[in-house]
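For reference, the chain that follows is the form predicted alone, supplied as structure tokens.
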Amino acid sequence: MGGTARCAAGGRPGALPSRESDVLQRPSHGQSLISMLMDLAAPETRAAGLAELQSQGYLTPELQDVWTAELSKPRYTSRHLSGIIAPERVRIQKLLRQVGGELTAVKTQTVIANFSRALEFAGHGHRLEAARIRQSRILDFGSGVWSSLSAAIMLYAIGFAQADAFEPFPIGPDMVTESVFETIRWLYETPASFALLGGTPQEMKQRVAALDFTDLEEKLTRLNDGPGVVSFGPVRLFNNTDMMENGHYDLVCSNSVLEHVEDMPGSLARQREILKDDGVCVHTVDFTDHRAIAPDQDIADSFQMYYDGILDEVNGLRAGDMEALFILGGFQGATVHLVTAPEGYVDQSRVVERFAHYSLSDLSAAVNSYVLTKV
């Protein structure tokens, strides 16, 4: 790549510091769904939380034993809430991911913070000046099937002239609807925490209030029927990049997406077409074994795929592969090393044939951001 920037802070970017605290009593909004879900995280309040969920109609009686068994597992943490039960079997699934990670304000803040941090480290911080972003169009590439619009709504609220989202896989209309209104709630309750690029709380609220979410769930349902786009004004959701104009975007960003893409040459070629000649792509790539963070997997090693050869929903490309594809695709730029495995973590003596030819540096890359411009 054209240059290298390093993250000064150790650990995964955006992680919140842990701390010990006394068991909190249920707050005054004790009947709220979030309060009931939080009760599940502590053994002392778990039984009462399950009973309350059932009494409020969120949890059916026949699933009570299933939830009790799952929550009693030693490996249980609050992030496993989203994998407790099949989505179609219980209505609470629509809101579980607020606690499990898919629908959290912290996640949206982290995505935007990583994006801005990468631009600054790579010498493109001027692209985030308030006057410039008000003239800029940005695309969230691979925005997710559950919270497809959260990042785009926030990016528009912050000040971008247009903030679009692209997700090629069928979305969950009910879940995306929930995520939209949850995102708006975050913005109205704690606007200062999202004012990452200079937007004032009042301006951010006014911008979001101007978006048109009429018949939102119905529009999202129709989007799954074929190639299309749903427009809410300056925020749009696409399921096919062929519907986008060439040379349209000043910025294209993604977070933990490219490691899942099978046709990388085709994807990069299309990104290059829709990007303006002076535009920038910012991609954060997670090279770890995604089974290690999946609630239904019992994998302890962040690079278990090196030792068993199993690729679970990832393409297996390493950092060197990714960077070579960027160059072949007509890009140049910088690598921001966000997380690297410590010395001795990767056991090269156990690496299967598929990964045997990679350097230790390639095998140790955990999370990188890439800031790319057209050659």
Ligand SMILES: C[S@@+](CC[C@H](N)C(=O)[O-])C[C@H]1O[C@@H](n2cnc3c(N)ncnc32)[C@H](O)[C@@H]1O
The other form holds:
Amino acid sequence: MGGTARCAAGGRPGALPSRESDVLQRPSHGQSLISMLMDLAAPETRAAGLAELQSQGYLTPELQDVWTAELSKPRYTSRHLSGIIAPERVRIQKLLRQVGGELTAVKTQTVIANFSRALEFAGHGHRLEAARIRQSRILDFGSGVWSSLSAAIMLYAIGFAQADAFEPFPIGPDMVTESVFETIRWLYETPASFALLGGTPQEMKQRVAALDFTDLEEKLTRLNDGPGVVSFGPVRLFNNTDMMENGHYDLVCSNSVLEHVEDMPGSLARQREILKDDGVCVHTVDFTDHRAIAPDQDIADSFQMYYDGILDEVNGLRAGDMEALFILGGFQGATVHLVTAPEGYVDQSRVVERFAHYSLSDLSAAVNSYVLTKV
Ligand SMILES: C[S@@+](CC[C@H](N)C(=O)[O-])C[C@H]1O[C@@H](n2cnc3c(N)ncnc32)[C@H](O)[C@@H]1O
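Would you mind giving the form predicted together with the named molecule, to go alongside the form predicted alone above?
First the chain shown before, then all remaining chains and molecules of the complex.
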């Protein structure tokens, strides 16, 4: 690689709800009640939210003034609405724990922060200037099966012209719906903490309010029927890359994905096609043994695969292999070493044959980011 840098790692229709439990039904059924309620929470989107409620039959025209007066009371601030939905949040987190998934605002923030930092370290910080990102299209490559849209929604909220997500495996429509709900809640509850790259809380809320999540769960369910894309406006979820336009993206980023890809040459070739000629890919690759972070596995060594030869849902490629594949795929770029095993951590004397030919530096790379441009 060219350069190297180092950094630390329903209420009843027509009736004003009288109890909190009437306010929110599980939002994923039928109408996009979630986005309507979120609209109601913010003063700047309230009128649109009320109009939408009316068009969906939740509100009669006669009661419009009553609702307007009621909703201007402090108890209907977004923070209060978030409090009402707390039990729903507990349910989501429980479900996610059961499936070993992860959904937290911190995770999404970390993903975005890592990718920004890698661009800056590699001398591409100018690509994140507010004026530029407003004209940039970004793709979250391998966005996950449980919270497939979270990063894309956040990226759109903070200012990208378009933020798409790509996940090739069948998604969990229920979980993805819930995670969209969670993402919007984070945004409304703590917009300042997501106001990265020049986005302002007010602008971010307005951008997310403009996304159309009508019939979200149904659309996500249909996506699992075959190759397709679901569009929410400037945020889309693809389950294949063939439907993407060539030369479309300014940025293709991934987090913890390339170590799972089976056909790396094929994947890189397609990434190169969908990227603009002056576009950039930012991939953060986790080279550690994923069993070490799985709650159901009793593995203490972050590189256990070196000693038992077992590859658990990873391709086993080491940093040097990845870098060679990038070059063969027509990319050049920089490596940002985010986490490296400390000296003495990897015991080369015990390494199984499959990993025996690697250098200590290759074996010690735990998490790297790669910033790639077309040659
Ligand atoms: C560890 S998860 C990371 C998900 C998400 N990027 C995140 O940070 O939470 C790895 C993801 O890579 C996806 N994946 C596996 N093979 C892929 C491929 N060939 N192309 C794109 N994504 C792939 C998996 O389906 C999974 O969603």
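C-alpha atoms forming the largest set that superposes within 1.5 Å between two forms make up the rigid core. Positions refer to the first chain, counted from 1. This one's a predicted model, so the numbers in the text were calculated from it and none came from an experiment.
> Taking the rigid core as reference, does residue 308 move its C-alpha 2 Å or further between these two forms?
No, the C-alpha position differs by under 2 Å between these two forms.
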